[in-house]
Structure formats: C-alpha cells, structure tokens
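Listed next as structure tokens is one chain, alone, in the form predicted on its own.
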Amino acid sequence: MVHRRDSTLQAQDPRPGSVLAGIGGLVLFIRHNDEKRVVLKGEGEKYERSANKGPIIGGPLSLIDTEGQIVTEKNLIGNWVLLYFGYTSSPDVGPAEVRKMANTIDILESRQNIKVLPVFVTIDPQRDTPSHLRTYIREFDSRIVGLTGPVAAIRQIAQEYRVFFKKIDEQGDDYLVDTSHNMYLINPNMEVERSFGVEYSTDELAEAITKEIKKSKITNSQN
C-alpha cells in the first residue's frame, strides 16, 4: 500500500539544489489550498460581533455524538469550547492536530486551572460513523466530544464556521479531504473568539487561549 500524506505536507521540490534562471526559467512550487489557508501565529482571526446581528461566524448545530445522541448548541452553552473540524482518515495533519488539542487541554487544566471542552466535528461523515469516531477519539483523549451526522448537517455547520473541505485523490472509496485544519475558540455564549492554524505549537496554543479567556468577562459556568 502506498503511504499517502495530507496535502498540507506535500509539494516538496524533488531537486532542492537546482536553480532555473534566464528566459523561460520558472520554478513551480505547488501547494494545496489548505496550506494557503493556514492562520499564522499571531494572526488568528478575531471575530467582531454586532449587537443586533450576533456573531458573524458560527451558528446553530444539530449533530450526533459517539453514543448516537443528538447534540445541539444548547448542550455546549456555558463552556469554553475548542472546536476542530477534521476526519479520522487524515494520515498526517489530522492526528497531529487532535493530539495537540488533547495536550493543550491538559496544559490549561494543570497549569492554569482553566477548563475548555474539546470538540471534534468530522467533515467526512460517510466514513466517520459514531462508533468509528468513538474508537478514534479514545486513542487520543476520552474528554474529546466527537460529533458526526448527515452530510447535509455537516455541510451546514461547515458553512457557518467558514470551513472549506473537498475530497481529493479519490481512488474508489479511498480519498483524502482537503481542508483548513483550523481550530476555533468559542466562548460560553457560543460566540467565536478566535481561530488558530496549524502553525501553533501546543504551548503557544495554550498560551493564546489562556490570554483570550483571562481578558474575557464571560465566565465558564461549568467550572
């Protein structure tokens, strides 16, 4: 079986020492869309809110957890939430981001006494059934809430959170999913405070989340 890698980690020039110069000399350095969408450190988006219209990103959700129970935004209200959109078949970036999320939660609780609820929403509901998602999440941290659902529901929440994804490299039922791999920090009122890209290390992510929560006047009713 040929090992496949997420598009974020692809596109290395096979001739690193070569330089093409002169007329017609052109180096094509190709990267897939999700690398272009990475949020660099210090450049995480702050989402302004309107008093009349509410948050400009995010919205209601109705998905299914790993036990087959319906979860809506009402189940998350009152918690600070770290939301990640991924898929269990991701060979590289996905597992690294889920591990980062789990380790970040550990740091926040042990060093800062801050509780944040980690939530994993699959963007591949055709393969990520509740039972499959449950098995996957348990390999990282049982505190992570795994959510899946009908394709239409996943597309809706992805649109609400501006999450781009599409199937690529399809070989029958085997395929990768091109996506942004961003995480979202959501306050207890279910408003997005900030997004974080893959460039953040675990320590940097924990530090940034701590700063956002400490300067916020919104408290976590679940603490």
The other form holds:
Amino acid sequence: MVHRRDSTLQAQDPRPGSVLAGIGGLVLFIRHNDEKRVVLKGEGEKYERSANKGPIIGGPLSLIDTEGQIVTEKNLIGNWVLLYFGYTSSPDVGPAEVRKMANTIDILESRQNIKVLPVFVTIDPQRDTPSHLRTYIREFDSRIVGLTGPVAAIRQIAQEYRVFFKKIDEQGDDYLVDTSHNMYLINPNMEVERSFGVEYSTDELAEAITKEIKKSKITNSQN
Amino acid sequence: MALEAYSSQAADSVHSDVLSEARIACYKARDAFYACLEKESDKKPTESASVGLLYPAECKKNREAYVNQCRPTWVKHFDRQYCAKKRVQRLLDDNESRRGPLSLPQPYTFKPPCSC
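Form predicted in complex with its partner chain, following the form predicted on its own:
The next block holds the full complex; its first chain is the one shown before.
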C-alpha cells in the first residue's frame, strides 16, 4: 500500500531533482540573508539603557494644583514623591487608596523620619476641578498635593506613566473609570523607583518605601 | 495658553455626593441592604435590582434607602461586586465532587518575597 503510493507520487512529478534543488537554493538564500543582517557582538548600536534599566516610565508634566497654580516636574524635583493616579468619584478603591497614602506618610514621618510628598493626579479632570479636588483631599490630609488640568495634559501624563484608564458604566452624566490604581515612588531626580498595587497594606507600603529610600544613595535635598 | 484657559473655566463646583459624609452614608445604606438580603435569604427573591441581582420584597425599603444614598453607578458597582462574591462563595461551598479549578482573584503587581 505505502510503496504503491510513493511510486504514484514519483510518477506524478516529472523532475523531483529540480524541486529539491529549488528548495536547497531557497535555504541557501535565507541563510545568506540572515548572515547579512546579523550584528556581531561589539558592533552596531548600543542599547545599554534599555538593556539595563528596562522601559522608561514617567516624564515631564504641566498640571494645575488645587489653588489653580501651574505645577511642573521642576516643582517636584528634590522630593521623594508618592504619586497616585485616581479619581474622586471612585466608589471604594479610590478613597481607600488616598487614606492609605495619608496613613503611609504619617508612619514614614513619625517612625522613620522620612519625608515623602504625596501627590494625587486625577484621571477624571472633567469632574475633578481644582476646588472639588481640594475639598475632597482636605478630608484625608491637606499635605496631599492634588493635580488636575486640561484633558490633553492629563492624558499625556497618564501615558507617560503608562496608567490605564477607561470610562465605564455610563449612566447619563455619571460614570466610573476603570484604572489600575497604582502608586509610584519617585526619587528626587524624578525617576520612578517602584510601583505599588492596591494589594499593599499601609504598613507594607511604608516598609517597602523605607527600604527603597534607605537603599538609594540619593538623599532628600530638602531634609 | 491652554492651561490659563482651563483655570478660568466655569463650573468649578464641588460634588458633595462623593465627599466623606455622603460616602459613609452610602456605605451604611449599602451594608444594611446586603445584610437584609442575607437575613431574608430563605424568602423568594421577586424584585430585581441592577446587574441581574434579585431580592425579596422584604428588603424593598432597604433597597430604596440604598439607591437614594448612593450614585447610580456606585449602586451598580456594589451590586456587581456582591454578585461576584456570591459566585465565588457558591463555588467554594459546592459539592466536593463537582468542584473544578477555581480562579480566585490574584494580586496583580509583582511583590518580591519578604527577605526578613
């Protein structure tokens, strides 16, 4: 049975040799092409930054604080910053995270004598206007810096920090925002050191931040 | 400049329904409703809430208070959360032999193992 099939196959193809040669040629061509494209070790461009440091997170910002003043990255340089992206209409996670932020800076200051500047950036600037944001934040801790701004500026900073946000559950004018609720620890040079998710408790967050700051050689210039 | 145009924008109002006092009142009304739902769980659920949640007529008053105290999107969010919690509970309490692999919510940022 099998033999017979082979022989019929061969009979159908008039020149099996030429097909083989064609495949061989193709393989040689691909190999030659690969050899041409390969970059030898030590040659070519250096990708040291991406190889050692990973993706770049963060960047310049130009937003408005709760007093209507423009705030840029220059105002934040020199501080350790705990940066949180949220929105005041969040039903449960938002208030819990802001509370966590306030309690964490309390712990850091009283137990470790570490000063960290808490910053709340809204991802819902249409509803979180400066005065609303101010009233909301004051109920937690007035040391928290609230930032809002034009939609384009908020979108830019969210993209720089790779913050996901999406309007969901729209009911008339009312809606929720689906977002990751992550917090970033930023060093005095405005570089992101770590990010923390909602699963960190206040104590865990304070401990992780302490460890990170003690490990880092950069000291707070304002201390 | 765009920033200046923004700060002079009108409608810089305060939405008091998400501030501390209203939030706590909403949480209280919500908890009272779900407590009623647990208490009256043997009754037939005839009334329909949001996201497919059903509740018995005995909890109608609690439901009304809850809906009055919270934003509609919040009610929907909490109802969805309650249904998800119930579903997990049902899977966990279900007959051993019928139990399949469970996907429980997992933390989603990397947490290095504690070195202390």
